[in-house]
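We begin with a single chain expressed as structure tokens, specifically the form predicted alone.
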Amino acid sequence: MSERGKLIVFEGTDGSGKTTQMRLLAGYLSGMGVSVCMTHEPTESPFGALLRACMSKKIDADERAIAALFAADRIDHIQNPETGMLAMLNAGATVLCDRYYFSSYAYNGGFVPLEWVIELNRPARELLRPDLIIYLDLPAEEGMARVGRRGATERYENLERQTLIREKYFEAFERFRDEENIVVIRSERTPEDTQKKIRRAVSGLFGGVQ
């Protein structure tokens, strides 16, 4: 039977470089002989499709409905027998996930009561807790400058909201600091510098590989 893989989650405000860094880490780990699967939230499921429509402002939904959709998408993301993270992990793959329940705490918890969002996501947290959460930190102003270079903005992509979301991330990290393995890494100007820090943070999960 395969040894269960590790779950590494990337978190951060918009523009922090999560997707780029996750791909760089996947390439690095694959080169070290680690079996890697990459995934993201919202997922490609029907729940995820609805969420992407909400994020792009094609659907104008209440924040509580969006929070509930994220929670539903997350449970399916964990439990789906074919594409779920538990299935990948139990097959021996290390799973790199772009966003997980701390995104809900920060994004939804900035606009509806955080306690409610935490309870909404309790089933996901009880089913599957990450081995490591990497938060890529970036001032809101710098993140929005990066986002602006991409073109059209989404639901949460303005300076006021991003500032609040960053604050909520750190509020949630403080609350769960004794229960979660969280590493805060400054998102540097060059992806290479950020990746070096990420590899150091991850190395302990794989016997200290560098």
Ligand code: TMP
The other form holds:
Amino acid sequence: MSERGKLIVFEGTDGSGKTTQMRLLAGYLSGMGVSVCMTHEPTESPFGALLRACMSKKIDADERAIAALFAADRIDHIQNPETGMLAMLNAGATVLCDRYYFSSYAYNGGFVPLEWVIELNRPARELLRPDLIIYLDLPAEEGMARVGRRGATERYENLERQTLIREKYFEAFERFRDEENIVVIRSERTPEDTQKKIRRAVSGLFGGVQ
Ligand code: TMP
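Switching forms now, from the form predicted alone to the form predicted together with thymidine-5'-phosphate, please provide the structure.
The complete assembly is shown below, putting the previous chain first.
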């Protein structure tokens, strides 16, 4: 049986460069002979489709309903026998996941009580905890400038909300700092510079290979 893969999660406010950096890391790890799967939340499942409709403002829903849906999507994302992260990890793949439960703490915990969101996500946290969480840190103003260049804005994409969400991330990191492996990497320089720092952080998981 192959050794279980690692779970590396990317977190950050909107426009922080997670998706680009995750793709760069996937290419790098594949080149090192590591078997890599990339995934994201909200997922491609029916739960994820509903959430994307909420994010793009096609559907308006109560923040509590949204928080609960994210938690449901996440449990399916862990447990689904075909598309689930546990299945991928158990098959020996290293999984790179764009957003996980800290997104819920920061985004949804900004608008409904954080304690409730933590409780809602307890099953996910008990089922699957990341080996490493990479938080790409960018001032909210810079993130919004990048998002603005993309065109249409989503549910949480305004300066006031992004500022609150960034604060919530740090509040949650502080709270779980003894239980989770979190690295904060500043993302306002070049993508190459950010990627170099990410590779350094990740190398520890693979016996220091760089
Ligand atoms: P993105 O991954 O393309 O940045 O967009 C996903 C959006 O969904 C983003 O606004 C953050 C939001 N979100 C939550 O509010 N809670 C969650 O648990 C997750 C995974 C995402």
